[in-house]
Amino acid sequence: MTILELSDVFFTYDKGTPDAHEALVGINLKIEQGLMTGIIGHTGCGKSTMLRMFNGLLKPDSGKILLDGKDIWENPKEISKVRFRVGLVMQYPEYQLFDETVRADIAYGPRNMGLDEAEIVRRVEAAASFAGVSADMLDRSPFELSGGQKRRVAIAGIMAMQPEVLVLDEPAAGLDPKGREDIFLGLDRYRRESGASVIIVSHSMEDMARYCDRLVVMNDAKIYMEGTQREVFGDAEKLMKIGLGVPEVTKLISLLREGGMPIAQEIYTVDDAKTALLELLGGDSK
């Protein structure tokens, strides 16, 4: 079922000036309920602009943004309600923390929704668990935390509003491999347990291959490709035409195959590569 849809969306920055440039051109995209969708493409291709369309931070010049089939701009005075349903985590969200304690920061959104205190407490604790914020952090100042911990707190603050669609712009940027994995596993658990749709922008082909159900490739303000992981990464030639590529592990497996190793299927994640190689060598993949 489609939860969020962009229908023939156009948007131009600095419209009517000499600096005008098209950011989105004829975008048609459907986001399916309960899936994790990855959006990839070079800097400046329109990814972040599109993310800001999803919850009404930007209004299209033409076209529609449909949430559950309803145009979110039908009543502009109620756009704030859309932002409770479509939560947006900006790139480097840790710079948006402001409250005295982690608990208060996570509670800010639910409190603005007018929820009672018991429900706020429940949501804060649940969101902290999903985002990997330990209980002993909740009464600390967010400014005492590491960069990765701050990132988790900021994500928890959006999760606590329990949006139907959770949108994140480079949620694991700058984190080490363990930090990246913690963030993505938490997002995947949130998606599975809440039924929410998750949309992620990332430059990491490895993360997109490992965690996303569907991929959208953008180029020059347009959607260039979309489909399943296998459909998108299976067309490496088309990706290379716009200067993108497949995950590094896919390249490695291709080289091994060319060298005579009988690996039949295409591989897009390290976990799948490990399984295939251990099976080939007669080992235990567990």
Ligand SMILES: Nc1ncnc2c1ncn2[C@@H]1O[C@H](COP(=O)(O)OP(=O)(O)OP(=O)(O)O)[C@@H](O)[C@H]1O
Second form
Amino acid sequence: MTILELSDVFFTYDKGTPDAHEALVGINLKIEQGLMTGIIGHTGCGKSTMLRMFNGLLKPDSGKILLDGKDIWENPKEISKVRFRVGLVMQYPEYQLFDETVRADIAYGPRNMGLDEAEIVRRVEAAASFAGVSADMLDRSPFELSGGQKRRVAIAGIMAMQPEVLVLDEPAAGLDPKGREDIFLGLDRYRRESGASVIIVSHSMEDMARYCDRLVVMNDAKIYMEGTQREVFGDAEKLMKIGLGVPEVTKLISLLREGGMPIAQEIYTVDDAKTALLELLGGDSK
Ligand SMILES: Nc1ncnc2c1ncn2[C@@H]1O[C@H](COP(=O)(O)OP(=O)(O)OP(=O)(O)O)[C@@H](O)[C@H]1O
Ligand SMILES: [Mg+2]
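If the structure you just shared is the form predicted on its own, then what does the corresponding form predicted together with the named molecule look like?
Every chain and every other molecule in the complex is listed next, the one we just looked at coming first.
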């Protein structure tokens, strides 16, 4: 089922001025409910602009954004309700923390929604757990935390609103491999346990291959490719035409195949490579 749809969306920054810049050109996209969708593409191709369309932070010049089949701009006065349903974690959100305690910061969204105190407490604790914010951090000042911890607090703050669609702009940028994995595993758990859809922008093909069900490739303000991992990574030539590529492990397995190793299926993640190689070598993949 489609939860979020962009239909023929156009957007130009500084429209009508000499600085006008077309950032989205004829975008048609359907986001499936309950899946993790990855958005990839070169810097400046329009990813963050498209994300701001999802929750009504920007309004398209033309075209429609449909949430659960309804045009989000039908009644502009209601747009703040859309922002509760589609939660956007912006790039480097750790710079947006402001409250005295981590708990208060995470509670900000649910409080704005007018929820009662018991529900707010429940949501803060659940979101902290999903985002990997430990209980002993909750009563500390967010400013005492490390960069990675602050990032998790900011993600928890959006999760606490329990959005049906959770959108994150490069949530793992600048983190070490363990930090990246913690964030992605937390997002995956949130998706599975809440049934929400998650949309992530990332520059890492490896992370996208490991965690996402569907991929959207943007190029030059347009959707360039869209589909399952197999559909997108299966067409390496098309990706390479715009200077992107398949995950490193996919390249390694094709080289092994060319060298005579009988690995029939395409491989996109290190885990799948391990299973395939162990099977071939007659070992136990467990
Ligand atoms: N507020 C703005 N005013 C004018 N132009 C903008 C504005 N924000 C973005 N742009 C331009 O619109 C285009 C798309 O920007 P956008 O931030 O959506 O790209 P992106 O894919 O998110 O890039 P990155 O990977 O660097 O985050 C770029 O050419 C950018 O320079
Ligand atoms: Mg961006």
